[in-house]
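In structure tokens, the next block holds one chain alone, the form predicted alone.
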Amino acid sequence: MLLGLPVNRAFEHMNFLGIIGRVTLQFLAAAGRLGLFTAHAIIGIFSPPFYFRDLGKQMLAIGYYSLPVVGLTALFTGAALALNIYVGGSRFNAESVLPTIVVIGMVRELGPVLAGLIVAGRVSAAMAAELGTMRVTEQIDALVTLSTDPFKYLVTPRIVATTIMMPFLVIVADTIGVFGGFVIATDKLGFNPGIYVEKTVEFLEKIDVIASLTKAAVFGFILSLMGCYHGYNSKGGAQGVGVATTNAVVSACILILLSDYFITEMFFSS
């Protein structure tokens, strides 16, 4: 007997209560890690050296190319947002909302989480495989060789044009949501439309743009940041880069959600 419980039984509170504690040791020292590799993001953006030629060739990769996917997503969900609202709207004779709607929805959620979950998607992907590559070749030791930081070289440029390119994806995506929802508005269930186009301006608020723009540069700070830190900290070969990517993404998607709330809790919980 031990403390009144059976020998097996103590041990088997114990061993829960080992694996508890593991557990979150080990989420505590990745929370340091991500935080320390993010505190070196931060400090590197505004200390020398500056790639100039490396930060415009992110931004357009990042910017230029995810242009489209951004525009068709954002241009179906406008259209599908305005058809459901219609719908919903008509069993309480309130399809006059619809334009409202249709706007504020697009503006200060679906756009930007939308963009960002997009972009997470093409974006964070691409850096976690890239850099994991780049370190399991040894090509990143090989920078230092040559007196190169490569967390400057590699990580800051592509946090930089992330941040920076993410609101002009995001006023792209709204712009084309309220499009595609003022399309299926006047065409196909019969709005006026100098009329939707006048709700429209009259309830779009300068917050809600404030917000949304808000939203988008902290959703490519994340997005990039967590592209950047699993494959800079990748780790047994193919595969290594294979479960760098896949957590790039999870982690990223996890985080745009997380802070899209709080976001919102700061500029509309009043």
Second form
Amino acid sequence: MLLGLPVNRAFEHMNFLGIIGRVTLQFLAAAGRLGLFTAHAIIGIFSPPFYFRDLGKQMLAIGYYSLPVVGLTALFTGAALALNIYVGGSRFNAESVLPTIVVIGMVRELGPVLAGLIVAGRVSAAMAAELGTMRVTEQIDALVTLSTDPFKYLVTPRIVATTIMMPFLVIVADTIGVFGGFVIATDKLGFNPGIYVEKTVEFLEKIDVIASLTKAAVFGFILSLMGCYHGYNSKGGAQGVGVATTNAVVSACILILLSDYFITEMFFSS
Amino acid sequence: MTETPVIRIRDLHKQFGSKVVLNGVDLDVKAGESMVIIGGSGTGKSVLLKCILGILVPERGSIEIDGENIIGMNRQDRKEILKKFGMLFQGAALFDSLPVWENVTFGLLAQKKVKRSEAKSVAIETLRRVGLEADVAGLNPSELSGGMQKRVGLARAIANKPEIIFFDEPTTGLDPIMADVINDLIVECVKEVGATALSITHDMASVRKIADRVAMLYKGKIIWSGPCDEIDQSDNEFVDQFINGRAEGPIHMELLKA
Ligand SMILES: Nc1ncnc2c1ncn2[C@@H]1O[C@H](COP(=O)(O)OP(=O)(O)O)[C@@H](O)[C@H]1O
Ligand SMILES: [Mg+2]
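Now show me the form predicted together with the partner chain; what you just gave was the form predicted alone.
What follows is the entire complex, opening with the chain shown before.
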């Protein structure tokens, strides 16, 4: 008997506390490592050498080649949104709000979030897999022996490129999403094209666009940071690279949704 | 006359978590000599090289390069020191996103020693020295065989005429003939650039070909070192077992006890 509990129960108890302690410590350590990584990445933006060639390559790979998936996603989401609002709105004879809701929904929320999640699936995964493979095949160590800071050469250009390109992708997503709604509304639901456009423009405010672009840049930073962080720190062969890739995408998606809420609150909660 | 060794390591300790890998390594490598470290897989040979390069940070001990202790040195000075080094990695570690010529001249371009427009011809020249044709320059590393990748890795390591070259298991994973070709190239290239070489391997044929001196790493320490031609008369049962590749011997018994 120990502390009035049967011995094995008492140990179970202590074991449970031990697990909590260990998990807490691990969490704090991971948060610290991520904090350092982020600081290092941000310092790299402002201190030479700058790898403009690699920045350009990354901007092309991230921005241009993500256009098809982002565009398609936005198109169908805009169309589905219009359909849903029409069906929902007609119960209250409020179909006429459709253009307003489509544009605000797309620009404030769906454009950046969907683009963020899609690009996370594409780009975070690719970054984690690429840097992870470079880590386990010693390519990152090789950079050190060739007078190159691997962090500045690999991580900084990727994060800068994604943070710059995401707003452009989101402008495209917003526009195509609104266009998707427009097509359904005018083609299937009998809206007058002229009035639809008028209402869209009338109700879209500058702050909506600013919020959209802010979200885009923040999401771009987050998803590239997650891809690079997990890839750069991966270990243990092919399996380690797989784990890094999964962790990159999952953590990027969660952090995007989390920060989406806070940015929305920052802009629109008053 | 006592000249300062190019590399002087004293009491070097490195562990990962509770796993002790290097446990007081002492090693001297003199200018112009070819030192080979032998030892079983996982004894910490690569870790030792990475400590010297500053990729890993040891817990204790000193590493002097040309008399300067590099542990705790600031980034800028360390970067200068690193320019003296070239390294051929175990798996060649070529950058697979870049063509062969950019791999070979990567260090030169990073140090701005060649212009981009001239880099390709410099690369072709260097590739020729390791026995590769000019048309290899435009290929991607993934299009090369293992032996060719090693040669490109060697070309990359010697491209900026380093004073000190590291070879991490240069012949592992190659067939015996290709291994011999690589050994010859190593001897030739090291002589040509007049470099000090530190190699690690567990391939005895390679040792006999490239080593002036040999040191054996075992259980985190250098347990024997001496000229290559004395290795057969080392009077050290660990060394004897290793160079003859016997399963029976003190090393096996230690493993059983552990
Ligand atoms: N970055 C690292 N993190 C944790 N353990 C490592 C790391 N690098 C090497 N080790 C461990 O150190 C030991 C020695 O590795 P290494 O130097 O690669 O051996 P080898 O002599 O075959 O080159 C191995 O057991 C390996 O698991
Ligand atoms: Mg090794």
